[in-house]
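Only one chain comes next, encoded as structure tokens, the form predicted on its own.
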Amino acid sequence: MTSQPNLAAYEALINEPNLALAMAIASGAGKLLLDRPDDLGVTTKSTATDVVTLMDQRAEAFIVAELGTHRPDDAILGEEGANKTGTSGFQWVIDPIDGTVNYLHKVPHWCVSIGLMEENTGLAMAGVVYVPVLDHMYISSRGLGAWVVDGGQPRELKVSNCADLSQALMGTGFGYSSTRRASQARVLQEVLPKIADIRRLGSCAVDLCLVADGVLDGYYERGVNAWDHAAGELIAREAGALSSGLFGNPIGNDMIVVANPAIHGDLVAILEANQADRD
């Protein structure tokens, strides 16, 4: 039997004014960004499968245009470039498309991710990942919980109740440069006998919302950026999970590891074995 969800820290949840706003933003860049030009613009960044397409920059400039109308005090890093300083302590870290590759390809794991941050603290406040083509808006504010809004119909998220390792379903990720992916093929064959399975889904923010969900059991990747993770680690967190970097570090460019926290212990510990910190 179903329970019933908890309609009232629903309904506080999405009654935060930044989420709110975040959730606004994010709905009108998802529905920019599935109608899709036959001629996509495609160019390359730091390596000839480090793509960028126009809808990317599109997508991010109608998201920094819309938070600078509602929030114009507020800071803005995002991936393509936006870079404003502001006035407020507060900092938009947005994505516009977290898995540009799968847009390219039409795979659907491919998302729209805005998160808000304390400047001072670098604390995660507030964070939303849609999902266009599934029409999945993953939400979460500090202290408020975590849901997902799946075709109009909110529930709750929980990290999954695998406590064995061996029994796990993983997600990771590979970078872009031809270095830095043998390094994580060294690391993955050590990873890999020692879990049940693993996917690499091609989205660190759609990956981290999926440990929210319980779908996948952990997540880690070398290389990732905040805007990566700026929202997915805080609805993952807010769900229950446990996320760090490696060796008492925090989360951040060497690594991120999000797990429930029966498995996450033992994760970053064969992570730490084999160094995966380093190329």
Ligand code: IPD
Second form
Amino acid sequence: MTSQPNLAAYEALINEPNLALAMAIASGAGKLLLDRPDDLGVTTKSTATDVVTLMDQRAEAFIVAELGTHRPDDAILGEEGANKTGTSGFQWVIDPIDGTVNYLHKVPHWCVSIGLMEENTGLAMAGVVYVPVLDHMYISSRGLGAWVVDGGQPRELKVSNCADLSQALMGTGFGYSSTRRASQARVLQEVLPKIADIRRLGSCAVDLCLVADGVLDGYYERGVNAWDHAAGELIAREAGALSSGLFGNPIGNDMIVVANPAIHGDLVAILEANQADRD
Ligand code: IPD
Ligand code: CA
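Starting from the form predicted on its own above, please write out the structure of the form predicted in complex with this ligand.
The complete assembly is shown below, putting the previous chain first.
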């Protein structure tokens, strides 16, 4: 028997003004992105496999314009170049399409990710990860829990209770440079025999939400940027996940490890033993 959702907690969450704004903007960006032009205007960034489409740029412009209208004093950092300083002490960290390669190839796992950070503490305050093709809206606000609105139905998120790393289904991702990929393959060779299996779904933000939902038991990746994890990491922690880097470091570009509390330590230990935070 499934328990009744705590709708009062859900109402409190979606009435938080920053989160409500981020949800409305993510939904608008998702609508824009679903209306794909025939020519996506693909160009490349850091390497030949690091693609960007006209739609990444259009969605970022839309999000930046909306935030500029509703939160003119806040800073903005975006994957496609948005970099605005603010005066309020808050910064929106946005990825207009996390999973651009999936978007290009019509694999459904891509999303709009919008996070709000407090600049002087670096704490995440609110996060939205919207997967338009599936109509899954993952949401959280600091201290108010994490939910997914799945086809209009709200459901509270909770990490898995898998306590045995050898039974864990793990997410990870790979960077765009061949040197980075070679070192990620070296680490994976050590991790894979010690877990149940690995998924490379193609979006850091979606992976983090799947950890929050107990679909994946954990996720790790070297080389992700603030816009990839700003929203999803908060959602995962509010659903009960532990989150860290390696060797006592905080999460960052070197490494992010997010997993249910029963396996987080074991996963960190394997990654540390293989120096997974360096190439
Ligand atoms: C990428 C995705 C991918 C991860 C890469 C990211 P992008 O972001 O999150 O899953 O493995 O490290 O760069 O390029 O699709 O926005
Ligand atoms: Ca990204």
